[in-house]
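Heads up, the chain below is alone and in the form predicted on its own; it's given as C-alpha cells.
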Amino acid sequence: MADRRGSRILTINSGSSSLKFALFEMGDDEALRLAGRLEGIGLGGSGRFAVKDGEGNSLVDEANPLDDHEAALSRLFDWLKGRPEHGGLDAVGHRVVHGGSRHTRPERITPEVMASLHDLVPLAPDHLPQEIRAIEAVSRAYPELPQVACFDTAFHRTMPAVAQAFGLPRDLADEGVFRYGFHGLSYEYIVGELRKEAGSAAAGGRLIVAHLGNGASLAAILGGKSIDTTMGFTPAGGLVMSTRSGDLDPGILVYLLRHRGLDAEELDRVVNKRAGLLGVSGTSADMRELLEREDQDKHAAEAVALFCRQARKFVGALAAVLGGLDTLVFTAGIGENAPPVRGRICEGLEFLGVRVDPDRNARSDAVISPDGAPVTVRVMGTDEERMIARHTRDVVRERGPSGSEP
C-alpha cells in the first residue's frame, strides 16, 4: 500500500447530525492535508460544508442542504475527487463509537464485522446507525478501498472486571450491560504523546486524563492502560456534559416513566439532548458562553459550578483507584481552552498534590503546575483523527491492501 509519498488515509468521524473528516499522508511526518466538517445533516436547509488545508487555510465554506449522511458523503467525495490531494486514496478509517465486548482492537471492515456492528446498534442507537451508513457509502463510492473500524471503546477493555461491573442481575451482564467507557482514541493518543513529551516513566505512571469537550469523561490510566473511566454503558454516563445528564439516580428515570409518562424516545431526549449544561443553565450548552455570562446569570453560574465540582470529584475518585496521582492531563475543547474551568477543577485537590500556577494556566502552557509540584498538571491537544489514521495504516499494512497477508 505504501510508497514514497506515504499512505493516503481518509478518516471519517460520524455524529448524529455532523461528520468530521481528515486526509492524512502517512509518511514519516504523518502530514495532515485536509480537514473539514459537514454540519446540519438532516436538519432541513441548514447544512454546511467546510474544508481547510493542512495549514488551516479555508478551501471551501458553503451552505449545503444535506438530507442525510449519504448525501453528505456524496458531497465530500464529489469535491475530494477534484482535488490534487486525493491522488488515489489508500484506505479509509472510521471512528466507531461502540465495539461491545468483542472488538478490542482496530479491525479491517469485512461482511462479518458489518454484521457485528448491526448487532451492536441497541448499545449505541444514536451513533452506530450513522457510522454504518458512512461505511456503506464509502463502499459504494470506493468499492475496492480498504476500510478500518477504530473502536472508541477498545482502549478500556483492559479495565479489571470489577471496574466494568454494575450492581445489576447477572443475566443483564451476560447480555452485555456493563461499563464500556468511551473517548478511547483520545486517551490512547494522549498516552502516546505524553510518552514523547515527558518519557516512558510519566506515560506509565499514575495518570488521569480529563477529556472535556461537548462529550466529557475522565480515565484512570496505569502503565499506559485504562483501569477505570467515568462513562459507562453509554456515553451519557459519568460527568455532566453539554447536553447529556451524566450519572443519575436510576430512581429519577423510574419517576419520569411513571409520573411524567415519558416513553423511551422522550426519556432519551431528556437525558441526551435537554440535560447537562443546557438543562441546568436553561440557555446554552456552550461553556464559553456560560463563562461569559456567569456574573449576570445565576443559572449559567450554577451550570459551570456543577461541571467543575463533578470533575473535581471524579479526579478524587480515580486517584483513589490509582492509589495516588503523578500526572493530570486536561484535553479536548474545554480542557484545552478554558483556564477558569481547569483552575476551579483543581481547587481543593491540594491534598493529592495538585497545584496550578495561575499565570501558566491563564496562558494554557503545556505544564500549568508549579515547578517541583508533586503532581504534574498538563494541557495537551488531542487528535482522534490522527489516531484513526495511524491505526488504519497499520491494520492495512498487516494484511495487505487486498486483505491478504503481505
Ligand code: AMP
The other form holds:
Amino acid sequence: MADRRGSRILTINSGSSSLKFALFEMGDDEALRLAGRLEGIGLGGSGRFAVKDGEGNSLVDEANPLDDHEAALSRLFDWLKGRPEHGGLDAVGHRVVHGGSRHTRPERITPEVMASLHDLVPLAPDHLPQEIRAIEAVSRAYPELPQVACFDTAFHRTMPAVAQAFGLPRDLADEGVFRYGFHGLSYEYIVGELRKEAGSAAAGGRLIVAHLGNGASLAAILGGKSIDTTMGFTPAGGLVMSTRSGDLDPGILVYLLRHRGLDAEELDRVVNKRAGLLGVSGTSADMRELLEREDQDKHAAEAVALFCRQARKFVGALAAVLGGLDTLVFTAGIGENAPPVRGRICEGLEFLGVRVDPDRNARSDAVISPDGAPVTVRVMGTDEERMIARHTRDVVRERGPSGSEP
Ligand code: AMP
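For comparison with the form predicted on its own, produce the structure of the form predicted in complex with the ligand.
Below is the entire complex, every chain and molecule, led by the chain shown above.
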C-alpha cells in the first residue's frame, strides 16, 4: 500500500517583508492545492494577503496591515482553518536560508536544530530571525505537526574545499567565513526536472544553471552535484542583482568605512538595498521596467548591460571550472521571461559552443539553442516550494533527501 504519511504539506518561505506559502498533496501526482503570498509585512498599512487554488483561481486577495511575521502567519492560519485542505495537514516544510556547514540535508526540526539555527543568526541576520519566528509560530498553532527545515545552502556542500575558500586568514575560515552558496533548492529542483526532461546523461553532464531573479546566482553542476557557485558567504555576492551589488573589490568597503564614515548598518544598506540594477539605473530594481525604458534611458541601459556582461563572465568562469559545457539552463523571473537578457548573456559565448536560435529564444521555448548545437541552452521553470514539499515528505517518511532510501 502506498505510504500516505507526510502527504499533505504546507510549505513556508519567509522573506524579510513577505512570506510565500503553498499547500501540496504529495501523492503520486504531487498536486498543488493552494499557493499564496503575504506581502508588505511590517511596512505599515501596505500589507496584502492573496491566495490562489491549484488552477490559479483567486480565492482571497485582501489588503490589510500585517504588523509582523507573527501577525501575517496568524492571518494565514485563521484562513486555512476554514478550508477543506486544512483537515489532515501532515507536515510543514520551511525554506531556511542558511544551514552553515553543519546542515547538509533537510532535517526534521527538533530543539537541537532550533538551537543550531539560533547559533547561525550572525550568518544571515536579515532572514534567519524571521524564519525562526515562523517555525515557532507553526509550533504554537500546530504543536503536533512535524516541521522540516530545508536549507538553501545544503546543495552546495558538495563543492570542493577550494571552491568554498576565500583568500583570507585561516582563522576567519575557522569561524565559518567561506563560500556557502544559495538558491540550492532551486538548483536541486532544476537538476531533477532536467533528468525527467532530457535524461540522466544531460542532468549528470557539465551543467550551468543561471537562476536569474531578484536574487541571482549561477551554479556549476557536475554529476548532479554543485561544484561551484557565484554567491558567497552571503547572498550579496556574485552577480549584480536587483538591489544587491554582487562581487565588489573589497577595497571599496574599506573606502566607504574610512572616507564616507559608514557604520555597519549603512554599509549593509548600500550593498544590499541601494546597489544592483536599482543603484546603477537610479530608478528601478525591476528588469522588465529597465528593458522597457532602455532605449530612452541611458542609465537603465547601463544597468541591463552590466547584468548581462557579468552573467556572461560568470558563465565563462564556471565553464572553465567544469572543463567545458554541455547544458546551460536559464531559470527564475528574468531567466524564464526575458529573451533579450538571455540573448545578450549568450552573445560572444560561441567559442564555448553556446548558440541561441533567435526565434526559439523570443518564444522562450524549452530549448533555445539550434538543433545540433554543442551546448543545449534551455529555459526551465523553477519551483522551490515543490522541492520543499518533496523534502518534507521524504524526511517525515524517514527516507533520505530527494526520495532516496537511507
Ligand atoms: P523573481 O525574483 O524570480 O520573481 O524574478 C523577478 C525579476 O524577474 C524582476 O526583475 C522582473 O522584472 C523579472 N521579470 C519577470 N517577468 C519578466 C519579463 N517578462 N521580462 C523581463 N523581466 C521579467
